[in-house]
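Take a look at this single chain in structure tokens; it is the form predicted alone.
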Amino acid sequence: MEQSVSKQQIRSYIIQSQEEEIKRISLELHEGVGQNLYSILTGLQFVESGLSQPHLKNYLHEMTQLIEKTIQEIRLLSVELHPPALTTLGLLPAIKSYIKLYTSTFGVLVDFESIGEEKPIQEQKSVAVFRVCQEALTNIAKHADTSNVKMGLIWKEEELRISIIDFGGGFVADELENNAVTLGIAAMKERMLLTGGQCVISSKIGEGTSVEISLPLLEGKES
């Protein structure tokens, strides 16, 4: 038992350390690199406004457009790595924010519904649930061959339940090779186990895939 608990603590520590590093990189991209590029952009725009030679003015305009595009890409990457809303506003706003980014990036529409009153969740557990949802949605965009997803949150006093259902081609778990998809699925299940919750994935060929997530919300129910 002690050995089992020790391994679980190590896995939890590794995941938490990774999340802290991801959070740091996300903040550096947004506050550091992003802000520096924005300063360069405003400087170029100022120079452009004072130029009279058309060829130089056109060249600078092209440069400012490229920097604007780069700033936008950095912002999107920063949000995808660690959405600010997750820390400041909580899980539900972070998921809603990510869905907008997800749809604009992949073109997959998400029919989203949240039932019940949102409950406070420890940040470490909130991050775990967010990552599982993020992995599920990314898998759908890359492998499910569908443009529609149904996602629902049900808030109860003692438990949060999340379902993510696609209407794609589905798969047979036993036939999956040991690749990024199977590792991703294993990581989803592991993350939820470390929070005291569960992640159950079921799929049928031609009928799509469903991901069911459950997270206990009361400390006494997590053992």
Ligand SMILES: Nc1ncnc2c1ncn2[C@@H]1O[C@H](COP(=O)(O)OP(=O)(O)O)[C@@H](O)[C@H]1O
The other form holds:
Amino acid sequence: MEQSVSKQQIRSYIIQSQEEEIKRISLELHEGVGQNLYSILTGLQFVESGLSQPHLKNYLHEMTQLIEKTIQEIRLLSVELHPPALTTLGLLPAIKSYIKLYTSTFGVLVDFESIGEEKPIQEQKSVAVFRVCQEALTNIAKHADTSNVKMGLIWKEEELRISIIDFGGGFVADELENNAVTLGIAAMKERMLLTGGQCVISSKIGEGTSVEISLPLLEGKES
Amino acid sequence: MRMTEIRENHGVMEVCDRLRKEVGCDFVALALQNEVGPDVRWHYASGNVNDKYKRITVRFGKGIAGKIISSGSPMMMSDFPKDIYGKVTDHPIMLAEKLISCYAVPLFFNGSPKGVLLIGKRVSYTFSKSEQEKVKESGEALEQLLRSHILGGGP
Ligand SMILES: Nc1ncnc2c1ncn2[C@@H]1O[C@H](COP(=O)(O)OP(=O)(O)O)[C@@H](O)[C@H]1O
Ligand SMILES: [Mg+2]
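Switch from the form predicted alone to the form predicted together with this ligand and print that structure.
Now the full complex is given, and it begins with the chain already shown.
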């Protein structure tokens, strides 16, 4: 028992330090690189407005467009690494904004609903839940071959329940247990276990896949 | 030019559909930078199996279309997702349309790459020199057709 507890702590620690590093890089991209590029953009726009030779003006215009694209991409990279909403606004706004990005990335529509009042969650746990949802949605874009997903959050006094259901091709979930290559699903389950919650995946060929996540909300209050 | 207008632009449709027949591929699609802002989207597709492409915004520097817009050079993938750069999820159009191989060229407007013409197959395949040439020719035809709309700007 002793040993398994400490192994779990080590796993938690490894994940947490990785998440902190990701968050640092994400912030650095957004506040550092992104801000500098923005200053360059404003400078170039100023120069462009003062130019009179058409070919130089045109050249500078193409250049400012390139910087605009780069700024946009830096912003998306930063959000993709670590959504700022997760730290500042909480899990629900972070998921909502991820869904927007997800649809514009993969073209898959998400029918989203959140029932009940959002409860505060420790950042470490909301990051875990967010990552698990992210993996579930990514799996759908990669494997499910469907344009529609249903995602629902239910906030109860004692727990948060999330379901992510697709009506795509499905797969044989049992076969995965002895398949070492598919670490994504194993990691989803592990991460939820480390938060004290659960992740259950069921799937049927031809009918689709459902991912059910639960996170206890009460214990968090003690610590 | 708005998306609906391009979908109804018969010249554009004709070029894409003819290219698909001539090369005998499963899928042809055209991505263009929006009039305003840096966003690049898929404006027209032929041989598509769903309408995901309509909602996809191409990311600058990511996936085959994003790389072409940032580099200005043609690219090919023969056996997706084998030997790809980046992650599988950096290639949404391949996933959305279940493509295994593709070849794509940039479209230039005002001297910069602002569009992509892509052909794809749902089997692994290496596009021959002459097929690549056909895509380039169609790309040039599209540049001509779309030039006035992209540069003219006016309503
Ligand atoms: N929503 C889904 N629909 C269909 N198949 C899925 C879905 N999610 C997972 N799978 C199947 O389960 C396998 C394992 O998923 P995962 O562990 O996340 O690995 P990976 O995504 O890297 O392939 C996938 O390769 C796929 O075959
Ligand atoms: Mg996965």
